[in-house]
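Take a look at this single chain, the form predicted alone, given in structure tokens.
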Amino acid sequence: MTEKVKFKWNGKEIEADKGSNLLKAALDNGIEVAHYCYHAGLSVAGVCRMCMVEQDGVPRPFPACNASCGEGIVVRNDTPKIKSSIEATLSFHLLNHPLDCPVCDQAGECGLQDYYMKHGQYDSQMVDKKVHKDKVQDIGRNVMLDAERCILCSRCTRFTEEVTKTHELGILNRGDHAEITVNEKLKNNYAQNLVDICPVGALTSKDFRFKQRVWFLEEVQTTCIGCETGCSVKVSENKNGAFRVKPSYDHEVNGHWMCDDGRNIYKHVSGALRLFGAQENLNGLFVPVDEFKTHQLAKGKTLKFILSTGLTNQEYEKFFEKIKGKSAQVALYVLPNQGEDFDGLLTRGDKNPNLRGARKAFEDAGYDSSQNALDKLLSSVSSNDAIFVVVPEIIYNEDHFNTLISKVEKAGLKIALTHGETLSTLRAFDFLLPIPTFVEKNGDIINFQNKKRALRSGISYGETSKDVSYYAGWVNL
């Protein structure tokens, strides 16, 4: 068991692990400490000099990120000397920084802005011309670099050295001519984490640039549905739509990071093809229709359901409750593996977000979730059937899903339960009925570790969407 120590910071008593990072201990206990280069997921660099502190018995101030917690030490960062030090250091960071806050995507969540308002608000003493560097550099993987805004905290270079070990970035030259250099275009699948860890506007996302101001967005804490890892993420959204996905720290699953693929899971939520009501296929063109028409056409037919692996545990439970004791056939469609099983960091080839939850729900309800059961259901499809297919929110292999669709064409009534008209092959269905997306429902899924991961709803973009279990109520009409 790790030994604990107690010490004081600005008069507040703190308990932390002996020998642990002094700055991290302060931040973990809600004490605000100015810092740029320090990041809990990276090694300590000690280059920004913003986290300076004084300690009783130590003659000179020192950076807290380079110090350890010890029993009985007394630390302060609220003294006149430290406040003056922070202001002076901040002025150096701002000497060559361009005054482009109004057009910078980082505005509203920028460390320079925040600390200037708290520790600065002074007139610049710079009399020489600022050093100009290259702006708007596309360095690959949806990341843009503005070298003029960079304060050389080295977070990005340490990330490519220590986390991805791909070494695409480095620091070239010295003094005020030093800048981030791109050894090669970003090639790793975690590159957009660089945007998250950049404390200023030097690294920005091409996908998010100039789309929204961050102060108009709300963040919904939820779980990534991109694969079986189940990373903790936050979706930034407002009434106009969802705009980005960023990782939330979770020491059990994804730590501080997420993959670039997972950042695309939001795009169907409020896209142009989002489904907001029942639609009927009229000669290949989907037009709005009263859902009651579909309800009437299903009467007298044998109902068959093909569920996806992206539903929550609660949705499966409610679905099987509604068909209990009724004559309905149910099978499970499983997304095929994509590439390698595991990339060594977070990404997994199994793209089924809740396969374990689905299998358990099928077993508990007495249904077979195997491929054989799906094949048996598909082989028995006839004109007397009304078949419901739950379309996965994210389909990595369209050919594989299209093969499934081709096998339901014999059904007398073909209905897709989907969030939107996202695939051309959905024209094989007679009707499209809306279901909620992952950011519009509360529940949980089970990841590869057999851990429950929470889905949490935010703003609803499909007010007419109904839970899959609602359609189970059509059995034996």
The other form holds:
Amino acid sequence: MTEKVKFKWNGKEIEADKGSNLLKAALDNGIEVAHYCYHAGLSVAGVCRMCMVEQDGVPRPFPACNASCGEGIVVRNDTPKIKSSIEATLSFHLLNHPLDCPVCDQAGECGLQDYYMKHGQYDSQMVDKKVHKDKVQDIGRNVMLDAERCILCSRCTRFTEEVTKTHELGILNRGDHAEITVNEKLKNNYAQNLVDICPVGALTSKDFRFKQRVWFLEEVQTTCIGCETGCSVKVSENKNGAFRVKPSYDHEVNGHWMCDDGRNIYKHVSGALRLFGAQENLNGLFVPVDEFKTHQLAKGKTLKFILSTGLTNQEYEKFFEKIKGKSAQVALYVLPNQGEDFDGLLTRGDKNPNLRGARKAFEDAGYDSSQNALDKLLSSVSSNDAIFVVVPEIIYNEDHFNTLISKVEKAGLKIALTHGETLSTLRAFDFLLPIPTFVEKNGDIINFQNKKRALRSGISYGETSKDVSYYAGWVNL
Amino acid sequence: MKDSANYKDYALLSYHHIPGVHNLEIFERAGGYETMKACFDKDPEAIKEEVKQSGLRGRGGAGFSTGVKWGFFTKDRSAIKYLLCNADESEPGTFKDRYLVEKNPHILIEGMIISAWALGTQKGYIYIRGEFYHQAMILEKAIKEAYANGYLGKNILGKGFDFDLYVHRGAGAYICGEETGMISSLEGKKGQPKLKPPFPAIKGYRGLPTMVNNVESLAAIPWIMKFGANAYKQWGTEKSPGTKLFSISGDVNKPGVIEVPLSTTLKEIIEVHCGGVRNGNKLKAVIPGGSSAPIFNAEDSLIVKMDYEDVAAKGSMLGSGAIIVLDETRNMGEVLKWTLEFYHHESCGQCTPCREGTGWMEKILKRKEIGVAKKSDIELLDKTAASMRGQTICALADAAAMPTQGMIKVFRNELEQYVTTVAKK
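Following the display of the form predicted alone, present the structure of the form predicted in complex with the partner chain.
Below: every chain and molecule of the assembly, starting with the one above.
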């Protein structure tokens, strides 16, 4: 148990761990403190000079990010002296900034804009020529660098040094000619975090830039389904679609970061091939069809379900409730491992987002979730069967999934429960029926630590009212 | 060098008149290394106390008491720690350490060995400015001689004390003269100062306790240990005891390095030691402590006493003791422009106020070049300088802001005229 101390920040009493970071304690307690270089997930640089404070009994102002919480200390950053120094420092930050907010993707979530509203000087005294630096630099891994917008807070260089330990970035030159440079292209699988931690528009995502203004986006707090780690993430979306995935702080699972693979999990949600209703395969061409037709064809057939590991606990539960006491066969398709088991940071080789939840639901309902059960189901496929395959939302290994599909070919009626027409292999199915994607349903999944993490629904981009349990209701009609 | 009738031997330059004293043999014949040998019989704590009693103040520029600084250092003799000699003398106008080391490298080595014994450091580095190639070679040779005589290395003089000394050449960055910047550079990183706290005495080179002292401070140690703290205090004032090297440049008849007791008047230094202002010109201004010290007008220059308190009382600082004399022919705008160009070039670029401020100040002063200069630019310059002070990790921002503000205070009219006058082509 760490010792707690109480101190005062601008007169407000704050309780924090003894010796913990003073700036973090203030931020955690809802106090707004301007800062650029400090990031809770990185070492302290103390270079932006925005979080300066005065402390009773200390002769000179100092940055709060390099101080620690002590019992009874009295700290202020609202004195006239500090206020004017923050103003001056902000004007130094903006001195050589290109002020290209109208074309900058950071606009709306930019540290410079935010603090300017509060600490800006408004009257420009700058008539001099600005320092010019390289603007459109592709530094690899979907990251674009605009050195002119950079305020040299060094968060990105510290990230590549301390978190990924890949050391691709550095600061070249001195004084106002200093700029971020890559000694080689970014090569780590966490590069998109650089875009998140950049407090200004210097590092932007190639995937996101010029697509949306951030003030038109809403964030859905959910969980990444890219692998079994289950990082907490925010998906930014609006009625035009989902646009990006960002990590959200979760100290138990992912801390501040997420991997680049996880950044792509939004793409199928509002993709061009999303399903809005049932579709029938007419010689390789999918055309909308009334769901009733599928329903009629399934009548009288033996129903077999192959579930994916990407459903929520609640979906499994409802599904098994629906088929309780009825004669349906159920098996679980588990995604194969992909890449190394664990990359040391977040990404795991096991790509099943809710394998633990699925296994438990199968067990609770008295079904076998093992590979044996799947093999048994597949070997018994006959023309009198209607087989429902829940297509995993993200398939890393298509060949493995193709093998599965090749084994269900003998079935009389082959139905894919899917969010959309995604793979060429889906042409093997007779019908496609829609189910919601991970940002269109509420529920829980269980990650690799056996921790429950929530999926939350935002805007719907397809038919989302029907889930797996709805189709389970077709059994034994 | 004994060409001045007024020249006296004091402490630091007392060997300098001996030809070939850079050779260990001649240095020893003149009494060198005797103090070191005597010191090995003394208690390290007693040496520290003696240095503290002498009131020696750090000669690098800040003027912090060397003895007190040593007091912050860990007393655990077995802990790995370093002694770092700051020979990165880069302040414009300063060339005292260069002169000291060039003529008499052994006095520094002797001082470092005594300091190492007192502090219990096992390794020492002399971080020397990159441009001082010749001096670095002299030091290398002197260190080799000291190793050969058993004054450095393992088990020095059979006392069971190990001390290795290395010369490390910088690459010419002013900021590497700042102690934490120097440590970064020595670690092989970009020369950028580190956040304090922790201070180097607690966590320095490679995260281990490191004592950083200026060449002149370390070179004064043998004399203090030989003659005692009280003898050292015979010179100077209570708060600024001892002698100091001054490097005088600019418009005097005889520029150079002199050693005089602290509290010697600037008038005496200029008129007696340096033979007066060149060509009989009128004195216009003096920068008393290197380019980062605020300037004195002629009036103040003639009454100021060169010690830490009196220079500070008159609004400047003694700094490294680099006296730059300017006569009536000098344009203060040019002086300021040169100063600002220097600090713009040397800012490490880490802290925003300094990175952007140094560049902007230069641009403001040069606005006439793009045809947008106004008289009020001087006001803006003053305000910009003021907002840089005390805002950064190291003192470089202050070093650029102080002379700017000082210059505006003393020569505002001349500067206003300077910025608005466009030179005819």
